[in-house]
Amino acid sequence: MTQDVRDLLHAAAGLYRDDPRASAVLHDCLDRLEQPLRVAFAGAPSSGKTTLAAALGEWPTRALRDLVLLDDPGPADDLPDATVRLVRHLEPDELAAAHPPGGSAFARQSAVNSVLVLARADEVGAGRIDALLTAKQLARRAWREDPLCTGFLGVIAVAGQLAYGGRSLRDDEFDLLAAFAAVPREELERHVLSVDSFTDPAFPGPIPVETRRSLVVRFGLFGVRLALTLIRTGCDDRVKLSAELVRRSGLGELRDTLAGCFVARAEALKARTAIIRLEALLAAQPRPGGDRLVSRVERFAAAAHDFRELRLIADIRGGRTALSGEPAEEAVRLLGAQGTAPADRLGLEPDADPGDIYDAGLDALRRWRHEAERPDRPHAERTAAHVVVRSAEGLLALFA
């Protein structure tokens, strides 16, 4: 795919080199190409974009270590390959206004580069202590059942603050937070009430008022209150506190969801991304012969089968299809949700014999296009078996 877009960019190149701004534009999206990819966090002012980017981006993982987190980006990045799309609530007019501008046949046909994200997700229910098991059902339901969701490859709900404290966790803030638990429970509960019951300067124990107000701005009064609860239950130490606060914000299974809907196609949006300028540039600046490469470019668009897999992969999570079970977790490891190498698709171990894996792939596809052809099925499960298939077709093509 991306030496089918470099093509067209020289191609286009050659039809503009009298252009600077045009050729400019081009040789920018060439250059896009060998760098990483560019994800954007977006959403209304104070729903936490720079939290979550620092939270993700100062985590030292491999799966996130081949992007580009831009939470503010500047105007050469108003076009990013991948965006994650920040909400406060999971309210029509909210979500209405997180779905991108609609673009062109190609950009809407492949508008599947984006993540929804139910921030500040410890604020649901006023921020009880189940706050985020709370959060993370209505973003679930949300997925499945409100139109407003359809074409995400995600709805997650993460508190961004708890994650950044819990990733950020330092051996004097543990102390404090240790110290805090150790006073008998029916002493501190009402001076956990609230922002100003914490701060008060009747609150037990020697601890200054600033202090005690650091924490709060760094973990949120409901980041406070989960850090005691666990503490009592068994997080003794820095290390463990830190992972079960991560754990429980919602950013693994963010992350997990860019690793596998972002960095494993990172190719294939990159090229979506030059496509789309290269359309733009068509279209604005129409010149003798670019109907040539408007033909060339539909041609692309038409055969561009990773985002039939990306959008099928958020369907079938989304439950949006009739696919359920062990069938949909098969189709959408053979889609590429694991990983896009042909072990990940066949769910076999990276260093499987490649016999092996062609002897899956075939058994695999064998299945699917029984599926696909199977007349008592309704039209929508034989139409998302087909796209199974040609996904079987292209890692056997892999062997030939």
The other form holds:
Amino acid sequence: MTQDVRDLLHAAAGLYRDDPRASAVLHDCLDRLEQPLRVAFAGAPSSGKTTLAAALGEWPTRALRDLVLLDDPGPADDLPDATVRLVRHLEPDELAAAHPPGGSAFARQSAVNSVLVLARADEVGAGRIDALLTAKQLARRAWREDPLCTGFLGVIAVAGQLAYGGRSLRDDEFDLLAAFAAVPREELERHVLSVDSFTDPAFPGPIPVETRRSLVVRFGLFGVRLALTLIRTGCDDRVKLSAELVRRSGLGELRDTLAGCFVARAEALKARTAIIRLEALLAAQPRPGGDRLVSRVERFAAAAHDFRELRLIADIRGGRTALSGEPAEEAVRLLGAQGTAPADRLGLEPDADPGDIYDAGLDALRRWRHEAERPDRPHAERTAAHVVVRSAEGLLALFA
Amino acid sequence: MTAPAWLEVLNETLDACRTHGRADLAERLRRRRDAPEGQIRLGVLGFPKQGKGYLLNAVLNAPVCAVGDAPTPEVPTEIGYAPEPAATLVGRSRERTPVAVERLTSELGARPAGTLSRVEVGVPRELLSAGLVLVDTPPVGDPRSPRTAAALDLLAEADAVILVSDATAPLSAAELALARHVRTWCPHVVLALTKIDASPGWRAVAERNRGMLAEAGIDAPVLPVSAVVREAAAKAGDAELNARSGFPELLTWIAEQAARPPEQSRALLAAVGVRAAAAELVESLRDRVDAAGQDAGLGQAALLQRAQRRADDLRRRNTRWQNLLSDEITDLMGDVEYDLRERTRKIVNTIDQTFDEGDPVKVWEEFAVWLDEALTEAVETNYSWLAERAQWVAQAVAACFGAQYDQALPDLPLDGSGAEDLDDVRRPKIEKFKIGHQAFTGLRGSYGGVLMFGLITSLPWLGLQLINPISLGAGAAFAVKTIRDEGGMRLQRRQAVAKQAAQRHVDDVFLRYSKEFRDAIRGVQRRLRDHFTGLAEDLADELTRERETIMAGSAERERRTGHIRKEIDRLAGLHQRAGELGTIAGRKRRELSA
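Next up, the form predicted together with the partner chain in place of the form predicted alone?
Below: every chain and molecule of the assembly, starting with the one above.
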């Protein structure tokens, strides 16, 4: 795929040889293909973009290594390859505003490059202890039921502040929290009722007001209460608490989605960005002889299977297809939701015997071909099965 | 009992709203006028997820409103006093369905959208016993959504409004705009700053909000509250904690609203409503005046200018075509006469030559035929050329009118030359005229060819070059016999007589015909003049009408604008009177409370 795009860009560079600005754009497109994926964080002011980007950015995993996180996208020509879109509430007005703008037919059809994040999930439900669970349910329901969430690869509830605090939890902070947790619950209850009561001079113990204030500013009142509960229920060292806070914050789910939908598809998404920029250039500065290039771009766009895979993964996971249960899980796996290597797609161990991989692939292909051709199934379902068949064929083609 | 002063002002404003097509404003004023007495309605307004439901539940110390992730109703909920908890769904056509309070949320969820107009809930609360009604509204959002409209509908009847905004962020631009709108329609507004328990920076946010409201000229106190703290205080029966929740202040404010003497309150509300409606109406009228002014300023000037240009143009064209026509007719007259003279001169020459050498006795018969033919041809050719030239003149004049000339050219009175009516040449009395005595011996060659007489017009750009062939060849095709046998005086006399007779005939024809073509040309001139004068007059009339229409349009606009201006003045008067009434009502209230 990347090679096709490179060829297209080189052909275009030939066409616009005498135009320095167009040439610069095309060379930038070529350079970007070699660079890491650019993921932008977009959202209204104070929706928590910086906090979330920071929480994700310091993640020391291979999964997100090849990622550049852009806090708030810059000018229009600095097109990000993918977007994490933050909203504070899953309200119609906010969701409508979160919808990415249109663009060319290819841009719209392949618009499988954004994830919606219900940021500040800890504020849901007046900050009760079950806020994060409620937020997750809300997010899942919105993704399945709200037509305004259709275009996203996922709707994920994340408590950015909690994630960041958890990720960067310091020993002294843990010690403080552990000390508070040691106070009997009934006694502590009224002191963690509000920020004011937590920072009240009447707070029992020798911890200065300022220390308590910095703690509540960093973790939020919800974070403090959650940490106290977690320490009481067994997270008795910093590492455990940190891991648990992060786990509950929803950051892991976001990271997995980014890894599966963005990083694993980095080549396709970067190619997409390049094609969209090339399309824009061809449309804005038509050249004699550009027609051939335009039709080549169209052919490329029509053939790009990765975007169909991503869209179908999103549709299956968002509950927008008739598939469910075991077949749905197999379908998203075959489509590459857990990695695009043949073994990942087939659910085999990475070091599986090539012969086994081939046999499993052939088996999957036969079954899904059967699904795709069942006349008793609705058209949409057969179309979906066709996409899976095409993915299975693709993985078998690697053995040819 | 005389009608209160505010009622009169309100009715007048209401009529103005209706007259100017603002039925929405009229409806608001009507509801303000007809509001049931003995009820104080306190509305709660805010954007989504600001904690409206929690706030109301905390005020009532009862879980009346849907909170958290439960879907908020699309219609207002009116919470009033009832000895036992009760809930009623009120449908679109006012049908009432009682439901159990605990099933209210699920009942609401089961109803299809758009079937309800409001929900009524009764709770046994001391606070509400004096006729206070708390109105929970759907969240405000997209200004075009029915939900927002349903929420803002509250302003028609609310005596006071609690605006709800949470402490996680200062007022947004949209929230500030909402506050301004609410304060315009309702004199008593408070901003409840919610969720202060979870917001470390709530004091700064409260300060910031106070500053923003003051800057925007919105007179509304900011009261920070925490429903969570209030709930915990209620559970623990902890008065000190309750004080920290901020709710005692809010409840005091609510009680003040309920305690206001109803008549003054109504007067003040009416005055505020009139002012708001008048201001909105004036704004929309101003927009109309501005739009009309722009329309007039830009459009009319341009139209008039164009009409003026076209009139000037027409004047120029008039001069040009009149000059052209008269010049062309004069030229035509001269040219036609010259052409005819030239043709007849050639004929006369032939006559001379014929009878210089020929014997009239021998050639007359044949000569007479030739002469008739030659004259007829000359006249006809001349005439057809005249007709062509006249047609061309008509076209040239028409061209002066440019693109505006889209009519057929007039028929010109040139159907025939009348050459067939010319008299035959009379035979002169010729002595011893012996017919057939001598035969033609040959053809005289001098006129044996074709004589070309060309008149090249002075207007070659039209491509109208007139070349008039005058063929005398056929006429000259008779032989002149050389005279040998007879000579002397007799022959010469015969020749002179014949020449004279022939020449006189030619002169006659010339005279008669030149009169004819002059008349024809004059006819052409008259016809063309009448035609084009008529056309020019039509065009001038059209322009005059157009200008009149433009002027009349602007006068009409002027009249309408004047009318609107007068209306604006009237509304400004109402606005001022309402302001005075409001001040009186406000002062009375203060005196009473003092």
